[in-house]
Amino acid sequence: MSSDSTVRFLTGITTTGTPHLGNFVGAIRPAVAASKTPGIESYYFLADYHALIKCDEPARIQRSTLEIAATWLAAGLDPDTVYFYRQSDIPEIPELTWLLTCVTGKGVLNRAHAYKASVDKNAAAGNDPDADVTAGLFMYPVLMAADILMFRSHKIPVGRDQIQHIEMARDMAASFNHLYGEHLVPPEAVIDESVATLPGLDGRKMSKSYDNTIPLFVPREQMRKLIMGIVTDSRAPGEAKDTEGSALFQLYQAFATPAETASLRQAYADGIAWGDAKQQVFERIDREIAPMRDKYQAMVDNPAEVERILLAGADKARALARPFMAELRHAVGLRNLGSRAAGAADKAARVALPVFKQYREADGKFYFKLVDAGGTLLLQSPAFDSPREPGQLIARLKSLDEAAIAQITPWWQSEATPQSVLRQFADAA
């Protein structure tokens, strides 16, 4: 079980395609590096429920699941030190999805980027706004929130196009906590500006939707052929070439050391031939990928071993998910009928308690406040730079016994500033 000081990172990849160099540089390599960082608890999952939203080819989903799992393992992910599992092996996730559905306004989901894009596309074509829009596509943000909130994740590495989903997960957590008590941890999006977005064969962002990818573990000669086909300009050998906007140079930079990058930059200035530059790029990429290629192929050739690893990871993850789901079921009233009934007295007792509310203001800072049953403000926090700090302070406040609460209550009722209140609390704790 995690300690309160542990920071939990969570990353998922949808199982609809074969991993390519862009996936490796943008997600897999930095995630594997993060998994080896002390004080970080890492969760990596194969998002096969999400795959059903956009893919109706069962064989493709199964093959993609195998290839992506094998890729993570070949890249150095240690399943013994992280939580590595398949989404569909955790039945508590769809159950939490339903609980979140019941506290999420339809208007919130109407604003989701993917849904709005589909509606706009239909409107432009003169079709019904919801033509070919499945409930799965519409509910995608709720399933994603359940993935995150199930394991009380603190930080979610995402691209800028995914920030909205993390904000929606925070909103869902806040709605649930407001109704049923502080159970869910509001997550925080992590944008790593240093992680490269690789260009593809045609210079656009490397993406399956553009059909311009370089598969990560294709045979060596096939990778060389693909790199040799990258689009370049018509400058001849001996003519200086620009690194700015060069897809080939960007690709090299994502794998090379600073010294190696400087060397190729100079070669560009000296007029290196495009064929020679492409060969250099190929050799540098292959140097990093080649040691993983054999392990990847061994995993793909032994799907039973990959299945064993994923099921072991699911058992490990469910050891956390099962008791947490039991806590949430009890919170919403899905209870053993032999236990104390959740009648009017129980509800009155619950709503009579002060409630912590954690939130983010327009200034980008994080705050919390404590209000009583009538909405009277008892305690207002100062600003924090991350949601983790107020979350930890709330947890400490909740852990106090009645004597400590009695000691702190006068501070809440005084004219003291929030900062002095918190200092006094810290001294007392």
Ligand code: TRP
Second form
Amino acid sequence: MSSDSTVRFLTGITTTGTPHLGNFVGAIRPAVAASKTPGIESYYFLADYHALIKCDEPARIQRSTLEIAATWLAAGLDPDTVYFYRQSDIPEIPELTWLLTCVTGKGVLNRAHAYKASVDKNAAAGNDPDADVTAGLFMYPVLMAADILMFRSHKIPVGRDQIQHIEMARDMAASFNHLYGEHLVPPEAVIDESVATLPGLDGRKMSKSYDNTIPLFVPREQMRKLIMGIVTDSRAPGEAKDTEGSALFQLYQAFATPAETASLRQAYADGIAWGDAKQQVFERIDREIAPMRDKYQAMVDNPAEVERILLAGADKARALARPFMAELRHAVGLRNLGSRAAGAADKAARVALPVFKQYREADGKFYFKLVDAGGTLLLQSPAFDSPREPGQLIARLKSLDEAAIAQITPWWQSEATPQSVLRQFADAA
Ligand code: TRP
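Having seen the form predicted alone, could you give me the form predicted in complex with the named molecule?
Up next: the whole complex, starting with the chain shown before.
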């Protein structure tokens, strides 16, 4: 399957705070499951630049980055089959942010929900509208669009509060493409209605802002205590209990099989004591969490290993980002002055320019090809084991002038091997 049919999913996780059961059920568990679906390519990254917008405690950012990375890995994310990286390790992202900033109306950003909420709050308090509003908050949607557009992602699983940001990313892609040619892929938000929102300790939605969360990886005994503290009504043992509106029951349901859920429903009807029901819910949750908790702890105790995994992920992601950024720089006119006659021919060249496409086949190997504006195949690479070499070759090809390219024998023919291609590039340089 080529990139033309691969669907790319991308998710960013802001690195403030510690993951809780609600994050696990609502985001982490479904995302890890989705990452194992054939035919889709997954990108998960730690949005640490975004974290700076709401947090000015360096130690907390560092700790949260470690905890969130360790959580996703412990939950079963396989960094070899997905792209798993830290936003701040990809310098092409802030670079793209600037290109997008220059095609985004300031008025559009004025209407972004997060910024507008701050302005409205200031207005209500009789303050200057922009009091305590950083330009970072204002620019938040542009940075997020760069995250998304950098990897040509198609589908962005998000909560409802983020839909506007995806719409803005679409608009930025359209503006850019309108000005500079079809380079950016407009993304789509994916809202999973089937995923449960988990109630917290007080019965309201589990959320850091309500301070009612159960952290995902607290020690077993502490998790038990927290679950014992979930609010219930005052019905005595022996009295039938209502499952409707029972936070405890909903929590159980998010972890149990349908048969187990039916059996607890029966126990409610039969008047199970709240203490016993809570113990049962705790045991069921712990059964799923305990094996992950050990992996999580091992990783938190070995931050150098997590760092290594993230840097390897950044390498893999940059192999895509670097050549794509080179393409975008060229598109807007940030160019090698010797590369091509500047000026009047530019508009025609923009339309006729062939494009590089990188993709992965069902054989698991990485390829690239060059197709002209009419869709005709100009070059076809041999198979590479990692995305890195094709990425570097494309960047290299783009930096060569026409005379140098003419020197290269037709390495794209089927007899070419990755080694022979690499050798020719070394000679041409
Ligand atoms: N804004 C997202 C949130 O707060 C996090 C995020 C940053 C993100 N960049 C992204 C999500 C790109 C999806 C795609 O949840």
